[in-house]
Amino acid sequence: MRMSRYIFVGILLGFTLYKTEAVSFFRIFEMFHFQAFHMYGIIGTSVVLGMGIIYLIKHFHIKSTDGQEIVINPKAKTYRRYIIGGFIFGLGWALAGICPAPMFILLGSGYTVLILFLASAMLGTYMYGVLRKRLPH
């Protein structure tokens, strides 16, 4: 029964992203060609909202659904790995025209070609797990 609320939130997120056209290849294409503000507005709103929520969690010591206080560990002082990871993610996003969440949303909307992208993402994740010990962290 506890999982049902997460499934509901996931469906709500998918519906919202689909209706705001955040999963549209054409909107993503416009964003990477600096032709429209639409996606930057969505991403910017998400970043500002996320910052506000993190502030509230830290300031009011909000507890999780299990009753434990939520602890957010500080990031490493060197941001090199985040910049490189973000670059790789953005490059894949620009080349494929899709990122992980929209893969599932569009697949659920009937775009079966996304099975190929999903399989590639899963293979990449698996390969990272296999090679993780050999990669610099």
Given for the second form:
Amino acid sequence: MRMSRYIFVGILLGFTLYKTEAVSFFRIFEMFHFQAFHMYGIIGTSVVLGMGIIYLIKHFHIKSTDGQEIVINPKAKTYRRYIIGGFIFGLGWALAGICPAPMFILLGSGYTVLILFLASAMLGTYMYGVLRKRLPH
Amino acid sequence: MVPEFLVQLRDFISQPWPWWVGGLMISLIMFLLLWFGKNFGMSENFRVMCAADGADETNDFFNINWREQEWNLLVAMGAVFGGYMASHYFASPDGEVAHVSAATVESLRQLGLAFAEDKVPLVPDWYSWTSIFSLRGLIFIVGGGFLVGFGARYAGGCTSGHAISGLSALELPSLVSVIGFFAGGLTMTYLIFPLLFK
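Next block, the form predicted together with the partner chain, ref. the form predicted alone:
Expanding to the full complex; the earlier chain stays at the top.
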């Protein structure tokens, strides 16, 4: 089944963030205190390798599995939304100690209370949708 | 009988993974999703779930064809499976521990969070149904979730969409977002945590 490959990718993601402890509140706490290289190592390595991957994809015009050229959509060049939205996200990231991917992973590890984090994040997303036109972007 | 090499493989995977393995795997995941013609972005799932729950009827921001985003929900579902398997069958030999630095243990102690033998657990004790009705559980989980959901959509991405995918594509907006993430995270850590842990 074609869709099962996405479940496979998700399982890889789950193992990776769980086994590197990136799902841990205390690792995020440590990162924001600049007390270890660990989280910077994870993000830094993936970005450096990711730059190489995207360069190669563009350079060799690598096609996706459905035969189309892989396009990376540029993000809109405004800045207020990124700095304000990013700031709000950062507050929540440090407060809860988790970002969206680790939330799903920890739900699977048995911390079912995080379903409330998911519900609350959906409410936050919905509130953004409601207020969107009145917010600076 | 389970063959010996499978037992060894399981023990090998069960060790805590070093940071560079994490980076390697995340970039592989990003590549796989690009190769499948998609993008790595986990917080988009919140929008898709809102749309699937009927938010598209009340607000045009959710007027998306959420069925086209089903693949992303499957990635999230896989992450739930992965978390289950990693924690139940590939647990680290020393248990669910975050191997944080000695400096972090000290910083936690200053906030009043002390742990037996300085073993810091993977998750704090307020990740439980019993403490969700305490003020701390409510603020940290429900408050944190709201800020993450609101902020991620406002900025148009989270750690996976901006910090990993965006920086890899040399996107200036993503760099601005990541600076925003850290400005927010440091504000929370240094200005608000001392008040919350009093």
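Numbering follows the first chain given and starts at 1. This one's a predicted model, so the numbers in the text were calculated from it and none came from an experiment. For the two forms, the rigid core is made up of the largest set of C-alpha atoms that agree within 1.5 Å on superposition.
- Core-superposed comparison between the two forms: the CA of residue 11 stays below a 2 Å shift.
- Note on residue 75: its Cα is shifted 4.2 Å between the two forms, core used for superposition.
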